[in-house]
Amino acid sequence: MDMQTSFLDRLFESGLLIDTGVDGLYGRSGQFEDVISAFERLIDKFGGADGAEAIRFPPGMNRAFFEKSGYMKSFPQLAGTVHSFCGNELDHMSLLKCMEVGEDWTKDQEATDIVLTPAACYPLYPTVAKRGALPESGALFDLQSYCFRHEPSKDPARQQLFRMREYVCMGTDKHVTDFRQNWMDRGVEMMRAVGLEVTIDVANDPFFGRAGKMLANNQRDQNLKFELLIQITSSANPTACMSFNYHQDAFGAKWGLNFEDGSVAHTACVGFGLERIALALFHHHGLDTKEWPESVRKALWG
């Protein structure tokens, strides 16, 4: 824990991250953002020629789509909803009175039609399904969004609001598993270019509850999720900075992503945790980008 705390403290002291008083919710300095922009350009360099369609969704998504996604079945502990005041003048007066005496003024807030986006690809599936049948050659998308996960922590690599860059591939099982393998190779190559030692390992999502253990084991047994791991705050527990996920036809069946002949599309995605990658770079190369190794600076800034 000391190592975590001290790395977070050093990030605050250097001004790279800005303390907001809430664990896992931080401001970022220009230098921090510059590293993220540079790394995104590196992602573009590796993936740009693939011809993905770029879409940018906001960090909130349609609650009905969120409900249909099944996220609450698997990860209720991580979800965040947007609530608002929907009362009349009288309700407003009692709300202000609650605030005045330090009581809970949020109890009468009502859920809106917006929930915080849990992963960049969640709004994509209903969007693409609405367009109709997929071409035989499949489809490829480039996404980037702020995502929310409710897991307050002193570990700077576990933030509650963070950015995820994603490529999502839709097609036949072979098409999307080849896509995933290709990005696993690229991921290692990209990290090598910026001087980071990484390992790739089979992984599982943090499914909730007793039934969740079975889902997690199933996911691992079938090699549906791999993560690219880097030491940031702990050598015993390296941090996942990229994930490579094969959903089989789960999203295809759920959202009606079909080919012309009616067969269900398979999907896979590769996700980059942008803050985590920046943190890995600062942790390994030092808190001042001007002093990073020349080869790393060249890979990021040319």
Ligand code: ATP
Given for the second form:
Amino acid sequence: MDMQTSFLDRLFESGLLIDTGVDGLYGRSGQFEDVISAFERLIDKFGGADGAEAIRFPPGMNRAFFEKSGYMKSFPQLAGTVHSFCGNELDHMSLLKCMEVGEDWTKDQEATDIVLTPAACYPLYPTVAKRGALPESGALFDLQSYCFRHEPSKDPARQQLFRMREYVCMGTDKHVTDFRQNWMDRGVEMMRAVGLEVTIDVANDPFFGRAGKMLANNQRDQNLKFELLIQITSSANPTACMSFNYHQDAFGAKWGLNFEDGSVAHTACVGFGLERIALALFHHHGLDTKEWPESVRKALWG
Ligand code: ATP
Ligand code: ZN
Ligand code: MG
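Starting from the form predicted alone shown above, please give the structure in the form predicted together with the named molecule.
Let us now look at the entire complex, which starts with that chain.
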């Protein structure tokens, strides 16, 4: 049995994660949730004075916005769509028949107007664009959402439905890259406060296919994505627990995020993987929060 499986098994045995029979889809215990809530309060403490506007979207987004985002060009393998039964009574009868005999009953389901949110910031850009021109001073948002990615895995740190807390900054090139650097420094400081050793490294997104290789190389060469890595399930491959993304003016141009003078805004986003951070804490400090080092408990619960 490899390390990954055994950490997952220990999480199940302790009740911190609850097996649903699907890899990457877990229930979470009260103690697990307490850690996430406490860490989110720590995030608030670090970011609270910045004056970000808090917005919470549900874990599904407008399919039209999803289509416009280009997600299916870059990450078709990860997307999750919401389909529903839209037939008549006759169709219903044949659906039930299908289920009864164990045939595929889902093939006649129809796409709804909702797609599962792939990253917390996706619903934000069209929302802000609709408000009109951005002020000179830019804009800052505080988001949190369950996100879906179809990447089933036995690695408890790779889930299919997980929460991402994000700050998103819109402004000039310098404004948003300063924002990103500031959060890289804060990220290191926060993790140190809770007793976690980190490294920061340049990274790329898992763009699909052969053309995707080029996009990934380009993203790396231009230092557009950094990750804060913590050892969780593998010491050879530490896990990305935060990511720091600079989109240049790509999202600004796509969504029409403009300043009063018509120039296109740059954007950057910083994401915390909340389950991953909780798992890193349980991995390093043990499966019972009461046994965690006093300094860590103090940083999280005061
Ligand atoms: P990875 O390289 O491990 O797949 P990522 O680069 O896809 O991560 P992002 O797209 O930058 O991650 O998402 C922002 C944050 O969300 C990540 O830093 C990570 O902490 C978290 N995250 C991403 N995918 C998952 C997942 N499948 N399960 C749990 N957390 C995740
Ligand atoms: Zn984002
Ligand atoms: Mg990923």
